[in-house]
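For reference, the chain that follows is the form predicted on its own, supplied as C-alpha cells.
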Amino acid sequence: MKIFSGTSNRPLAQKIAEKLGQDLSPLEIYVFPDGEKRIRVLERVTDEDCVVVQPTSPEPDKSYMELFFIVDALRRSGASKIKAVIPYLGYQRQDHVFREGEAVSLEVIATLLKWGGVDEVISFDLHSIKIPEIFKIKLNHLSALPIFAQEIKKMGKATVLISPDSGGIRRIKLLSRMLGNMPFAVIKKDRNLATGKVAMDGIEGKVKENAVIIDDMISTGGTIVGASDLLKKKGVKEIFVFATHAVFSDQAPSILSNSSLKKVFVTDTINIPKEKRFPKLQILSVSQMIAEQLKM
C-alpha cells in the first residue's frame, strides 16, 4: 500500500502513515499563476494499492479537484485499486433537494468520484445517514464517537449529552449507549433555509449541572453558542462541546472562544490552522481510527 498526501490537511495523512508504519509517498503539485494544478506521481505504483488523504474543508472546490487529478495520475500510473480518504466530505449537506431548483451536489460530487476512477471512499460522521446511498462505490462511513465516549468517560461527572437538534438525535442515542445509558436531552431548533437564520424553542428532557452537547460539526459556531446560552438559562453549570468537523468558517473560533462553554473538543478531520486555535479548543486525533480501516 501507498499513502499520498493532497494539501488540504498534510498533518492527518503523516499521522495516519506513521500509525501504518510508512512514509507517505511523494507527488509533485505545482501551481499555476492563474491557479490551475499540475499533479505528477513520483514513484512506480503499478499494480500498487494507492491512498489518497483529502479532507475538502475550507476550500472544496479546490480540495476536490485537486483529488479527482491525483487520482487521475495514480490511475494512469497504473494503481491496481485506489481508495479516497476523505474525512470531511464537502458538499455532505447538499445530499437532497430542499427547495425546487436546487442541484443535489452531493451527488455530481459522488458520480465524479467513480467516474474519476476511485475504488472506496473513507469519511466520519456524515449529516445524514442516507448520505451512503447516493455512492456507487463503497462508502466507509465512520464515526468518531467512541473518541468522544473515552474523553466524555473521564469527567466524572452528573451529566447530560445534549442533541442541539432533532437531526442530532440517532448520533446521540449511540452516544448515549456507549456511556452506560447516560441521559440525554434535545434543543427544539428552527432553522430558516433562505437566510440560514436559527431560532431554539425550548429543550426536552431534563438537564444535569454538567452538558455535553454532541454535533457533526461546528461551522460558524452559532447553533452551539445559542444552544450553550438556553442550557446557561436551565441552570446547567459548566458545557461541553464535541464536534468531530471543525469546519470553522467566519468568526467561529472567536465566538466560541468568548462564550460560556468551558472546553470545545473536536478533531483533525479538518486541519486547523494556528490562527483558528484557541485556548479552549483540544483536538483529538481520528488517524488510528483511519489506520485500522486501511488495514481491513
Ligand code: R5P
Contents of the next structure:
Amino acid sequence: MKIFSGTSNRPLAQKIAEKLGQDLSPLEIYVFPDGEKRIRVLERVTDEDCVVVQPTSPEPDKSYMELFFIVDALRRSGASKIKAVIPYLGYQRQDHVFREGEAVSLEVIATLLKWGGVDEVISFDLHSIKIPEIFKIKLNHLSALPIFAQEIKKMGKATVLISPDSGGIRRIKLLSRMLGNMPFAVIKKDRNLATGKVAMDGIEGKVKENAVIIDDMISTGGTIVGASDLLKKKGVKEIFVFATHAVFSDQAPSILSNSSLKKVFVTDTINIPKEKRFPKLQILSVSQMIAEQLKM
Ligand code: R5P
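Now the other one: the form predicted together with this ligand, given that the block above is the form predicted on its own.
Entire complex below, previous chain first.
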C-alpha cells in the first residue's frame, strides 16, 4: 500500500504513514501563476493499492480539485485500488434540498469521486448517517466519539453531555452509552437558512455544574457560543466542548478563545494552522483510527 498526501493536511497524512510504519510517497504538486495545479506521481504505483489523504477544508473547492487530479494521476499510472481518506468531507451539510431551487452539492461530490476513480472513501463524523447512502462507492464512516469518551473519562468530573441541536441526538446518545449512560440534554436550536444566524430556544433535560457540549463541527463558532451562553444562564459553571471538525471559519478562533468556555477539544481531521490555535484548544488525533481502518 502506498500513501499519498494532498496539501490540505500533510501532518495528518504523515502521522497515518508513521502508524503504518512507512513513508509518504512523493507527489509533485506544481501551482501555475494563475492558480491551476499540475499533479505528477513520482513513484511506481502499477498494481498497487493507493491511499490519498485530503480533507476538504480549508477551501473545499481547491481541495476537491486537487484530490481529483491526484486520483487521476494514480489511476493513469496503473494503481489498482484507490482509497480517498477525506476525514472532513466538504459539502456534507448540503445533502438534500432544504429550499426549493437548491443544488444537492454533496451528491455532485459523490458522483465526481466515483467517476474520478475513487474506490473507497474514509471519513469522520458525518453530519447525517444517511450520507453514505448518497455514495455509490463504499464510504467508511468513522467516529471520533471513542476518543472523546476516553478524554471525558480522564476529566473525572460529574457532568452532563449537551447536544447543541436536535441533529446531534443520535451522537450524544451513543457517547452517553460509551460513558455508562452519562446523563444528557438537548438544546433547541433554530438556524435561519438565509442568514445562517442561530437562535437557542431552551433546553430539554437537566443540567449540572459542569457540562460537555458535543458537536460534529465548529465553523463560525456561533452554535457553540450560543449553547454555552444558554448553559451559563441555566447556572452551569464549567463548560467543555468536544467537536470533531475544526472548520474554524471567520473569527471562530478568537470567538472561542474569548468565550467563557473552559476548554475546546477538536481533532486533527482538519489541519489547524498556528494562527488559528489558542490556549484553550486541545487537538486529539484520529490518525490511529485511520491507520487501523487502512489495515482492514
Ligand atoms: C449544525 O447542524 C452542525 O452540527 C454544527 O452545529 C454547525 O455546523 C456549526 O456551525 P457554526 O459553528 O457556524 O455554528
